[in-house]
Amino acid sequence: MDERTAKLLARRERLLGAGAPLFYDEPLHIVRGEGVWLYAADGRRYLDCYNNVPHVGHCHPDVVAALARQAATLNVHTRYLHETILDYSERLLATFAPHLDSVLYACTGSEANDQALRIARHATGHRGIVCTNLTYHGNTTAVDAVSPLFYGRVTPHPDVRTMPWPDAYRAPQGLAGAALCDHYLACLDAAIAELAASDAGFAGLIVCSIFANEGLPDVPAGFMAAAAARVRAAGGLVIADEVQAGFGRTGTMWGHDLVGFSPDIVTLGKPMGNGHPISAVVTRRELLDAFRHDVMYFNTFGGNPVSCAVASAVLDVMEREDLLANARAQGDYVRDGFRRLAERHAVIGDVRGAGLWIGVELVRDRATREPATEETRRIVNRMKERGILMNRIGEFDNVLKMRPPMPFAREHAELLLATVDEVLGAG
């Protein structure tokens, strides 16, 4: 580590304290963006794999120019009446499904994922949630509590119940097919049940629609879908995080029409503002409306006219630059270069994803599985000495991370490609 680096780091550590995370061995000091480039301070470019919020590209020059124009001309909070929230709200309830009709605006995915929490249990005036035992939701004290990831997939809130996350590649007892869908049916039912007989009752299910922190695992056939109609004959509501799945990050605009479930609340943030912070719970307007008729829920930066404007500017983007498209055809590309790369490098044992949302789980041996985890955290930094920024997730973080920005385009995946192969083969 060079000298500025590690002033630079001590100076964060007595500002920010000693825990505050940071990626890679050796940190990286950024100091611009543009498109799928991060430079570094000492003028070094990075091809970012890793970064899903600056969803159409960092500092994209039609983004910053909305936030510009209206930060110039306006900019209060919702209390007054105000067109751009207005049709920026009509734009995104265009996009879903019929029934959900009605968004409530916030600052940041666990925001969102606080109050969506909220209109369930107000709606069905229990407090009890099922989770998957290795997600995370955000970083409030509520969301916190269906957040086990970092607690050792045990959650210590007495309203929360977990579940297994529905796992192909590593399926309990050899099951596969409708035998493993039903297993975990069947996990989904035993903690409906154990929160029915509860003082909290059970009041709904939240789940990543793609279960992006688990690991990215191929789900079930069907799983879903059956999952959510269990829930809805127990009287629950059924809650799609769609923070990292969504605005067409697996190819298809919502993670859960992939999957093929259909919620009652819908979260969003991260890219929704490509870096400027807004978030949002899209819902049925009579769960909307009986919950602001009882509670006075009110953001004062929630849905402001600079953060609608930057959000309706990231949607013109990805309409005239055709973004899902080509998450569809640059990550199908990338994943069938990383199965071409397991012909020669037995270390990748699974490859997997949506889009521009691509997992690659390493293993020490194809036949038991066993995870590769050190040999993760070795290439993840190997990458970045070579440029090219991505990460790792999963229950042994042996799966590559990787979530470009929309516009990542064939020689950007080509070169991901030589570069990962390059580290491979040494060793």
Ligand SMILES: Cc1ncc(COP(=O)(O)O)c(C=O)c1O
Contents of the next structure:
Amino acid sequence: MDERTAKLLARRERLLGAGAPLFYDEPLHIVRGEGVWLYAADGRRYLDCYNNVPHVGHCHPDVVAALARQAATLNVHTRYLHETILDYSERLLATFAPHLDSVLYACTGSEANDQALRIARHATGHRGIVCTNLTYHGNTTAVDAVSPLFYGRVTPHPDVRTMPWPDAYRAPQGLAGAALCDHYLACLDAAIAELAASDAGFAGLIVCSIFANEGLPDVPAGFMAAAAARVRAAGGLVIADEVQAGFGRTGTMWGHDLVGFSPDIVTLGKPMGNGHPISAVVTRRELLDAFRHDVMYFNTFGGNPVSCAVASAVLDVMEREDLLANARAQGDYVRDGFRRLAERHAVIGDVRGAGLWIGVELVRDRATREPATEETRRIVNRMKERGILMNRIGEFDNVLKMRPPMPFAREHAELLLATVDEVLGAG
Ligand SMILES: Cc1ncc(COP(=O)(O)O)c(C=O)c1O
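Rather than the form predicted on its own that you just supplied, could I have the structure of the form predicted in complex with the named molecule?
Once more the chain from above appears, this time first in line as the rest of the complex follows.
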């Protein structure tokens, strides 16, 4: 590590605490971003295959201009009348099924999920929530309780029950198809029944529509539609966390449409403002009206004119640059490329995902599916040394995680695949 990096690290630890997370064995000092590229302090550029928040590209000039324009005109909270929030809300809600017709704004995905839990609890009169055993929905006290990813497999809170995330690659008892689906539905039923029998009662299910933090599994066909039906039959509501899945990341505007289920409440964040902090809860009118009637929800920054101008510019760029179609085309090209690489590199066990959310599971042995955890860590670091940023995820931290900014083009995909080939070939 050079002297400059070591000094920066020591300063950071002194000011932010020693546990503040950082990527890579040797952290990167980034000073500028443009499109799909990040530039380090030493002048080197890195192809960003990791960051989904700069959705339409780092520092997109149209988004920056919209931000600057509105910031120079007015920025104030939402307790005055203003068109921007309404114009944006109409555009946003038009992308959802008709029953999802009302929106509440916040600043982070955690806040959006926090309000979604409140709305579900308010509507049902119960507290109990089911989530998966390897998920992350955010960092508030309430949301932390439904985020066992960083807490192991224990039930984190008396109002929460976890169920196993649907894993088709390491399926329990070798189950597949309808039998696998039934297995996970039985797990959901058991979690619901436990809550219903407890003081908490059952308020609903919260899931990331594509199970991104679980390692982006191939969700068994029909599972989520059947799960949503069971949640409703038990009197609960379905919350789809689209903080990672949403805004066309998968090549479909919303992950729940891709996976095939209909939520009662949807939460949005990360890519919504291309890095500017704006998030939202989208739900049915009667749920939001009832909630607002009894709860004074106000968010000092949520939905302010600058945030809404930025979020609107993001939608403009997505449309103008046809980024959903690009996500489908380039994502499929990358997945096909990894499948071809699998013919030469036995460590590639499974290639998954949709659009520009790409997961590649690495194994020591394809037959036993022994996770190649340490190898994955090494590969991620070596890719960085060769100028490409990605990371890893999954139960065993052995899934390469790639979610590049959406203007990711064919030439970037080719560079990614050629570099992975080189790194895997080097052993
Ligand atoms: C699926 C999901 N939901 C919610 C969050 C929390 O979002 P935020 O960090 O904006 O609070 C995250 C963050 O990683 C996430 O991945």
